[in-house]
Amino acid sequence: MKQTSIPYMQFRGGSSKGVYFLASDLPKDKTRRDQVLLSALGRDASQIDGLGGATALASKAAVISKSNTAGVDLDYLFVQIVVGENRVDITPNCGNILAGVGPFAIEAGLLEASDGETKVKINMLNSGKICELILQTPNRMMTYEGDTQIDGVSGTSAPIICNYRDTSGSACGSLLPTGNVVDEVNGIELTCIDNGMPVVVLRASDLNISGYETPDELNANDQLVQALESIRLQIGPKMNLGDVEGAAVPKICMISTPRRGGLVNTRTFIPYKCHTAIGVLGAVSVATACILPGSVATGLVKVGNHQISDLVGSKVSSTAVSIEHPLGAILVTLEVDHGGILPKIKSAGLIRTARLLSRGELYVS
């Protein structure tokens, strides 16, 4: 069997794994290069035949290249392999990989980095988003350590800020894209939200959970399983994502009161299996969900002292928020303007760490 080689980074982003790509050593048809990734990563379930790591959270390519945008230095398109479906999914972001975006682009030669700190700014290709990363470059060198620490990841590394501006609508083209703070489906209330990733959230309770239960406790309640998918199958189309089945979103996190000072504390379903952790845009757009007045969170969370119907009227505030997940929690600052009934979030920033792995020549037949 003939094969080529493909120059390969892999990074640990966030708390995700990838395996990232120059466009240009890509072939530029999206057919050919969709079928390149798969069999970079691997087609079937165990992905024994490729680099992927035989789960959605090490299953991911970043497709990076130069940016012809005005005041933009980077095009990131995220790539999901689907686990043992043999087929990708481009429909959602991924904040995690981004983390490695920057990283790659210096280590790769895309881009200088600057003395002390560099700053880059990323078009996400998926929802055409704009993200800045803020990197540690010492002596104008990409540098991993740090004593900066994420829950979900062991050890410490130094930070990567990443700053959101403006992901409203992501996927489904509108913050709220029922057009209704509150939706039903099979007698649960919910809340569909998109600020960077479509998130069904809806109350634990109602499924007759505590939202305290392990993810694999959770995996093995086949009855909450298919009434998650039934729920997702139905709101889908609504959410302006059409047929949903075999799709990577929406995603759909259950909340509960928190227990450890946060917000909120959340299992999140990415969509089949419970995450580990929580992605880092669906954080967003979950702690987005919880300042909407009227929402499912509506009693179950506060903001500082306040109550979120308190800060209706109020003007723009930037308000740090720590959302609960079963490994720890990860924190989001919001900046909001509650000026209007409903809030508007202008931007949201968290911190993130990445490390490259490995970095070579892989091959595919």
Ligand code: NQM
Given for the second form:
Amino acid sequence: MKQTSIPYMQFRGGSSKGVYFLASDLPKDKTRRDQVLLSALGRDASQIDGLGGATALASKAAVISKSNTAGVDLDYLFVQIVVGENRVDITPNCGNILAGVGPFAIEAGLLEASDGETKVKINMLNSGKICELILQTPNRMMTYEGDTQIDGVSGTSAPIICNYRDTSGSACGSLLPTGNVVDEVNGIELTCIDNGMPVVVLRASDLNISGYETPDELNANDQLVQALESIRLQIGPKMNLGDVEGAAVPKICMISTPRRGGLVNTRTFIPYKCHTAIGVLGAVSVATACILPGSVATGLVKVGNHQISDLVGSKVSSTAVSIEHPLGAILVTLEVDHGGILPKIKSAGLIRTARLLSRGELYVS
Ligand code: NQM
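Next, give the form predicted together with this ligand, keeping in mind that what was shown is the form predicted on its own.
Whole complex next, starting from this chain.
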């Protein structure tokens, strides 16, 4: 079989792993591009014939180019290779893979690094939203070494600061895609939100679980998995996502009271298996749901440490909230404008790390 080689790099981005390409190294035609990505990562559930890791978190690709948009450095398309289904999904974005986009651009010579720190503005093509990354670049070189630890990744690395601007309605068109703060499906109350990632937030106790189970325990709970999928299929079209059977969104997040001083505790299905932690933009959306007056989080979130209640009535304020997940927590800094009827998240900041794992020629048939 004749093979074609394509330059690539593989990065750990946050708590995910992906294969990164220059857009100019892939076919322009979208159908052919997707076929190349499927061959590159693997078409079947084992992904034995590609670089994918046979889990949703390691079956991801990024396609990157210089941006033509004024004031923006890069365009980034996130591609989820749906494990075992021989197809891709470009509806959702991925904030973990995004963390590797700046390092990739420097390594690939698309961007020049400054001495010390380099700021990179990225247009996220999946949502049309902007994120600014701040990278550590001593002596104008990308460095991966540092003291920052993120839950879900062993060891420490250089921090990558990710500042998302106005992420609301990234895939659904509005922050509250159903038009309601609370909806009900199968007798269960939900808050459907899209602040960077479409997520259905519901109380773990309403599904007869504690919310502190391990992801493996939840994945093995057939009754729960079926209940979540039934809710997702019914609410997906009402979130402007059309028929969501087989789709990567909406994610579905079960919340409970925090146990480690955070804002809330989470278990998130992404959407067919429980995340070992939580996605970046998923966490931003869940944090937003938790500070919406009247959401399903009312009474569950721990405002004490974070003074969320102090924000109400103020104009713009910045607050750091910690979202607990199975492997620890993720800290999200929200800049909130409380001037309107609903709080508006002006920006969300997070710290991630990334590491170049390999680079070279990837062969596809
Ligand atoms: O929400 C998992 C991940 C993600 C996506 C997912 C992500 C995000 O952990 O921005 O990062 O929810 O599918 O990489």
